[in-house]
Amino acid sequence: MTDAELIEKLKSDLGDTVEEISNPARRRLFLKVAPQRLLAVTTRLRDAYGVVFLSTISGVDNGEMFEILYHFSTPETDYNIRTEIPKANPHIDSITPAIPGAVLYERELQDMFGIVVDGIPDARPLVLPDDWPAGNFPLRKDWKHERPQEVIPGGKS
């Protein structure tokens, strides 16, 4: 199947749950959809696609918005979804009942952008130290280091 081929297949599938679908390369498509319909889209995606193989998920802070990006991976294509929420509510619904290797990106996602994802299955901590300052989202981009001040044992003070 081509990728115009595919392209219609899925707009004809998904309806209007997807926003907009665009192919930038040979076999990677992109796919936009609404916060609320991203479970709905990777699930169905997984079950008549058979994209079950998550590569990563990544975000951007756009300033007033967060853009999350879903990056599947079969033998024949790429499929990536895109979703934005607002920074002044960071909320996403967890695609763990699809995907349930999910859970580890979905996690980062909280402790780098301090983005929450509802329904996570385990949302501790999982890449900042226990010690972190709550708060504190390092890919923000509103986010400032702070450098500790260093210590040198036997240095002068």
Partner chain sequence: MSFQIPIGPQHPALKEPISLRMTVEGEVITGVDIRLGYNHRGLEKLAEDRNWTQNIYLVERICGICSHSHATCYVQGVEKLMELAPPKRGLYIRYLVSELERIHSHLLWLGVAGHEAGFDSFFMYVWRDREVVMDLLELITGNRVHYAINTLGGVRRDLDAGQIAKIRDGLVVLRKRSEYYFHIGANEPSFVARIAGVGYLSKEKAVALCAVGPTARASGWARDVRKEDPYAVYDEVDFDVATADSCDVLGRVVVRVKELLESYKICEQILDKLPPGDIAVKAPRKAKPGEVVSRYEAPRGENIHYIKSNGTDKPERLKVRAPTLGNYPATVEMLRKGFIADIPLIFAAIDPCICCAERSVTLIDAGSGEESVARMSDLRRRAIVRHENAPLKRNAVWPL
Contents of the next structure:
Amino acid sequence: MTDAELIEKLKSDLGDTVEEISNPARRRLFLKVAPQRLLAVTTRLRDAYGVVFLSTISGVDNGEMFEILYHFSTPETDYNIRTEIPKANPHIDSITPAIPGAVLYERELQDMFGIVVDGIPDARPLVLPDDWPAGNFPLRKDWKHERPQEVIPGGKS
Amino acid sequence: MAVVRTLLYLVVYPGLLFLFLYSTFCEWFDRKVYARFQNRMGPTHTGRFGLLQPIADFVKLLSKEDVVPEAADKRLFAVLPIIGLAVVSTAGLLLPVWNFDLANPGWTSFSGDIIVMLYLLSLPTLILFLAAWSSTNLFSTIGGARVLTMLFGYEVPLFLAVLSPAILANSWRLAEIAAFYQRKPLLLLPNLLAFIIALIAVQAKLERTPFDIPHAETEIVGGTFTEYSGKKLALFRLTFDIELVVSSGLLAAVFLGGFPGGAVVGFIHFVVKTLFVIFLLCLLRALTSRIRVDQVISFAWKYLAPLAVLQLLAIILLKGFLP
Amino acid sequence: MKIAVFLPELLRHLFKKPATVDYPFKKLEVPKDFRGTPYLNPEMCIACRACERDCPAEAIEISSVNEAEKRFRMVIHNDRCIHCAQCVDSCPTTPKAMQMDSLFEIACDDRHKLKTDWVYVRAVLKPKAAAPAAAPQAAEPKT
Amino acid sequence: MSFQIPIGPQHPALKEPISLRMTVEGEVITGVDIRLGYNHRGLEKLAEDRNWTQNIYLVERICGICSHSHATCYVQGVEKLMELAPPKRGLYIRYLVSELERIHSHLLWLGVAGHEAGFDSFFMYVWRDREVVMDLLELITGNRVHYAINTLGGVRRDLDAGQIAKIRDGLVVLRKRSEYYFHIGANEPSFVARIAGVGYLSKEKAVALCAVGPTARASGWARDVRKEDPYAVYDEVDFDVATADSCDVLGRVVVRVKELLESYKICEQILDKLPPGDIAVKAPRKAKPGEVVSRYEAPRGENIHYIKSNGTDKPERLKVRAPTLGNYPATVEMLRKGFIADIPLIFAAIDPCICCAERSVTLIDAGSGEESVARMSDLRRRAIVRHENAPLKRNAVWPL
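To test you: the structure above is the form predicted alone. What is the structure of the form predicted together with its partner chain?
So here's everything in the complex, that chain up top.
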């Protein structure tokens, strides 16, 4: 099945649950869905299209909004599901009911962007230390890392 | 005079000094052969051909910081390496290396010394277990449990295998067993199976691959030795080296026809035969991968112990036919 | 399943030469394109700062000593250098002002000894000049 | 009696820091927890203030073993963003290096598997043979580990006839030796007894937990990015996807061995078809705004980079998912109900590359034993204080 046929099928199948489907390159489909429909679309894709493999979840800080991309892949094509949530109220539903392997990526998302994933089975921080100051989310654009002064132990300067 | 002689026996030959030098040499030999099996160089640069490397390691460990865990039973923790060393050195005294004359054997040779020696050789295992347990580290505890578990596997086959030549020789005395096979070397052949079983069991006793389970570094870090450092670790390593010499000497005396000849020839026999046994142990080490502790037990009880019993039966039958 | 399949292999190796190189006593030859330590040919450098801009480890520092005399100072922090040779690729001159040698034993006990610096006069490249245009008198590397 | 043992952050079986908390009952594992973040380097944030060229070397240093994988994955994506078409010869050389890297990585892994099982002879032989491919890589790229052969728009170094001949010779030696050693390694009873039936991961679980690479393929799930999303030269070469159905560590060994043999085949095909011409085109300094998802089959599995550009010479966002991170949930599943003795083998069987999985923020440190985590700077300060206050030459006791 080529990408174009697949897009037609997806459009007729999912209807207006998907806001936008684009195909910028071969084997790359970008679907845009509303955050509250994410789990439904994921489940539907898993059951009807065999989309079981989640490569990763990447988040981008776009200023006012967080853009979250779920990168799925199947032998036919890659699905990248995009959703946007407001920075003021960063809540998203967990997709672990559909894809159990998503938990690590969702934990990373929580750590790095401060997005609250509702219904995540394991909400502990993944990569940040326990004494990490609350409210610091490193991959947000307004978080700046200050490089510490280089000190050479026992050195002259 | 007798006191001086006894002291010389104890301290110089075949006592501590000789055992120290010879065991470090054996460690060098073992490491070198192991390295050559694996296309490596082994110790090269300390002393000629790296001969001094084990001594250098020993001295280096002696000079290292000695850390004792807070929660450990400190007295037991400190005293165990010394007891271990004493036990294996005592076992070393029983080796028939210096009993040149069977009619007038030294005061350490007596009827039943083979049993005493086997007993002394099982003590280090218990000492290891105590050392592991007293250091209270999690990894040590697991290692200690593994030491004891393995003990139940290899000890019985080892005893059965070592006793079968003794039964054939009709003696419980190492010097007499050695002398018996000296007279009738062909009778060594029926003991071949027992020799192989004893080799495997000794390998397990010395905790070398494939039986290095109690201190399998990739699984439980240092295992029994996790908390040991500095002087105590050095003594433990020396204990293992001496145990290697003593147990290979035991196998050589029992299965390879003893160490006949006078002082010099007998000593050369001793060296050649123990090195041969160490070579075989080293080969076994290079040949296999580590197995799990449950596999050790099932291997020992499914194969080693029945085979050892079979060997014993065969020897007893053979003895009936012999004049 | 067989027993002791490794045996012939092990015994054969007993008589083979070790595969190990006795390193500090014998040394291996490195290939001719080995990426070692970067160094500067001061007579070719036009101080365009392309290397400084592209260096991923920020190991190159170029500062102006005297703008009127066109004297520049370049410091290569070999303690930060990751030996990627991007500075050589980025260098626009022909022949290159930045080059790599094949030294690999540069470890030492003090990070400050790893700094190399040059004070030099900016070269003015003539279009087809084969010889370096500027005098290299000020170009002694100091450590 | 059940108790918890910490495997890592420092442990002889793990060459890199990760913390596994095992709840064990005797020798049997009953619970597993993985803690990351011991050595997080903040690479994704760092990439946002480096230019496109600098980032090649930054992502290359995500990992030492699969350095080329990350660099290639990144470069592939940026080339799409910049709409560059690298010349054929450049691509062939780039993917030749990537196959050689796969060979070196798999040989390394086989040796490590031998070592974890206590089979040191196998380890030594395999690593000795690995030197052959390391030397080839050094010959081609000028370095043994960080090849740095990728540049935007092609590769940086060309191959000459002498090098090609040497690579062919090396491949012949490698193939001969690997076949021989795998034959005898696979017949050594004590080794096979250690790895067969250990670390079971059923196909359903592998799919559900999104396992990647050889781990998934050993569970009978034939997924290979090179086959399903053929990038660059992979639709021009002929190779098979290796799979195994035994779902255990033995299956993972088999998959990697088969992949090695496939890689020798691919390398030879690439050398046969190597076209003449340029090796690189000039790349612009800035990329147009856009986004790209770049996938690459690293030796450990699927490697995916999401790159977003905002029209400047620096990326807006670079998301790196290394294969090891994808395999962690599957590892937890595999370790359950295993023996303590199996931990190193099972964990090593995913070919963990901890530095790959740890990328995003600052140096942190999981403290020993207790569940306390301290900042690296804090630890360093404490270490310096302790060093300065330590009395000279006294029997020290553990300071806890």
